[in-house]
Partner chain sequence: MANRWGLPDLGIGIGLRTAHFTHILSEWPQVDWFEVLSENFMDTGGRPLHVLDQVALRYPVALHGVSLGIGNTAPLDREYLGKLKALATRTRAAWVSDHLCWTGFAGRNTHDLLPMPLDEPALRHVTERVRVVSDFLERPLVLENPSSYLEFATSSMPEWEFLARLAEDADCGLLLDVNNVYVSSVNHGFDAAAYVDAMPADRVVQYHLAGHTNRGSHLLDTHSDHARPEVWELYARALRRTGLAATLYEWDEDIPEFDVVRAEAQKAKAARDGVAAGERA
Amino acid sequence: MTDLARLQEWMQAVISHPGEIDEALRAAPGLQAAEVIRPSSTLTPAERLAIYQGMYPLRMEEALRSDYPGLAHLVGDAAFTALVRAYVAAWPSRSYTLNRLGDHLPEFLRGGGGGLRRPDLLADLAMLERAFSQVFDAEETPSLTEAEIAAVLPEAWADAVLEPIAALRLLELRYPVGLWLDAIKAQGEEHRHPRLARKDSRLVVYRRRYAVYREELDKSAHALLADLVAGRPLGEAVEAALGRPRAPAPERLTGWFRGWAGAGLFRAVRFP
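Coordinates of the preceding sequence alone, form predicted alone:
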């Protein structure tokens, strides 16, 4: 390796090490602190490195707290700090940006990571907040216009495949965790919040005109939209929706489609 690459690898190993600075320096092979770090008037090379090593977990926590404020509030500061340390040890940052650091946190929680109570509830809350983060950062893609929809011949719609915008996520949750986030937003952290009992929740999260929206869907609407997002032709998706138990009336399906198109959830219509 070049001298720069060698120095960078060593520096990263020291700063990201979870132990004390002396332990980190022993674990990072190849260089000695005094070889590459000058002492200051008051600090040794190791002490200067310790400042950055101490900042590393704080920066990880800051990034995850920004993406998961509801989760942090629900579990409390001390438990969230411990959760971040356990999570980062299992899923360390592998990117130049911290925007995607928390992408595996819902699965980590559902598997019992962090040792917290009610892992399924916490994982659902994290899934919703992850969807907000991903939709907020997603590529900006234009939506279908009314003129483009009107240009499709009526008899052609059955074979039409609708491409969703990039800033869209569909969720199936076991708890109505959106109520928790709504309570924090409406009442503030000092007020009492709703107790979250088990109740299935189906959502679509999307961004339009630089604002992120969350919409509750019933089971039939969610299944139909999921089929469309997965690339199933419109005719097949509608036929499947009408064939499910407690199928909605055809006019309801038409209303859903018009609402989703009006909300800008699709960016293109194509024909196989």
Given for the second form:
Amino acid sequence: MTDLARLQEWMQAVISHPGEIDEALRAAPGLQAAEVIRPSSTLTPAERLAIYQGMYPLRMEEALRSDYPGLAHLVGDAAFTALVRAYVAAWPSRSYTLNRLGDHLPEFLRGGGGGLRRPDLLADLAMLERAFSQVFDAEETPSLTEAEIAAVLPEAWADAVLEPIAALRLLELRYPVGLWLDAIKAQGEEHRHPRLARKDSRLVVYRRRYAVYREELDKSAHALLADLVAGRPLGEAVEAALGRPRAPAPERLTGWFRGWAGAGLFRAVRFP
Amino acid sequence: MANRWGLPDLGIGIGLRTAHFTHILSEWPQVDWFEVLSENFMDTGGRPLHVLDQVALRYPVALHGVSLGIGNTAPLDREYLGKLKALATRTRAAWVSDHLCWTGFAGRNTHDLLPMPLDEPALRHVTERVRVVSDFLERPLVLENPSSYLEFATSSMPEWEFLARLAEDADCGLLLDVNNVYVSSVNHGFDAAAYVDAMPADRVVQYHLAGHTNRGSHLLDTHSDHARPEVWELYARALRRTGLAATLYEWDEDIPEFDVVRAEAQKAKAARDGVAAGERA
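Would you generate the structure of this protein in the form predicted in complex with its partner chain, following the form predicted alone above?
First the chain shown before, then all remaining chains and molecules of the complex.
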């Protein structure tokens, strides 16, 4: 290892340490601050390092607060700050963009990371907010047009495989966190902790004309759309939907399909 | 004096920021050019890129990055470079800039602009990497002097000498951030005027201006305010040496309305007019 690499390894360990600067320096072996860093007329070497160490968690928190505003609101400022510190220690950024920093946060929460109460609820909320971010940044792919749909012969639809747009995510959650976010937005920042009892929630999050939408789905609709997104031919997916317990009427399936196509959820139709 | 590559003086520009998207798309304001934070646009296919495409149709654009990690010891990230090059092509960027710094070790990214030791081994290390990046991008890389809050004991030359030698050895351009020069001069106790006087004038492609925050024991480069008079004086001094060069006002914290940022940027006009008058004479 070169001297430069040794210096960078040491300094990264110091500035990304979650404790006080003295603790960080004790925890980072190999080099001594006083031997590596010059003092200024006003600051010791440790104090100069502490400037960088102090900015590191602020930058991480700013990025995660931007991607997970609902989660930050639900747990409160102090708990969110502590959560960020614990999460970043476990999942430090390895990307050139901070947009990827929170990629593991839902799973971290579900596994009890951060030591917060109601981890499944918090993980569900984080999953929804992660889906918003992913859909916001996904590649722009054109949707099927009405003319392209009309060009498919009626008898051909059973074998049709529908390709979803890139900006689409399907979610199955244990808590109705989407409705909770609506309530927070409607009632303002001061409103805290509306009731969040367990109730299964199925959603599709998608983007159209650069705006992100969320739609609640019932169990049958979610299963059908999940089959289509997974590449199951339309005929098979419909047959499976009609075979499930409490199957919807066929005309409801038609209505769902028209609605999804009209919302631009599919980019292409192909016949394998 | 023009830079050695003939890269254009784009005039007075503003950073393209999300907070101003709606205003820009509805007003198409009178601005000479926009600087774009590369990483905010190279990993998205959504609205930010859609906005950038429209901006790049109407204004000159230059790319400015924070994650190249030219001083890192890990191998250069080819995926990152590929996306950067694609974005530069897509926007017809006038040039691509980043910072003289390191950002992380062993694949991690602190997302900070961390200072380099200013010694011979570090200079050789960065020189080699700049050459590789410039070859990959098929254009000269432009590097900015960062603000810094510490100095390494092994440093054997002032930052201005390191930058000047780097620019010569690696054949790269320089983005002179005069606010950073001022911030670092106070934090380390060097003469800011000597710094700008030592810049190789024909390699300065662009200027940055910004505000900083006085924390008592040190200055912090916050991009959160109007530039201090000392920074404007330093800018005018530098400009007299280099001649007119593209100038950008950075405002990244507590971002005010677009017209406030533009008005601050337009203060650069006085210094530019003075230099232009001198050149005409």
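By rigid core we mean the largest C-alpha set that fits within 1.5 Å across both forms. Positions refer to the first chain, counted from 1. All figures in this text were calculated on a predicted structure; none of them were measured in a lab.
K.L.:
Quick one: report the rotation angle of the small rigid part relative to the large one between these two forms, in degrees.
P.N.:
Turning angle of the smaller rigid part: 19 degrees.
K.L.:
Report, to one decimal in Å, how far the Cα of D22 moves between these two forms once the rigid core is superposed.
P.N.:
The alpha-carbon displacement, core-superposed, is 5.9 Å.
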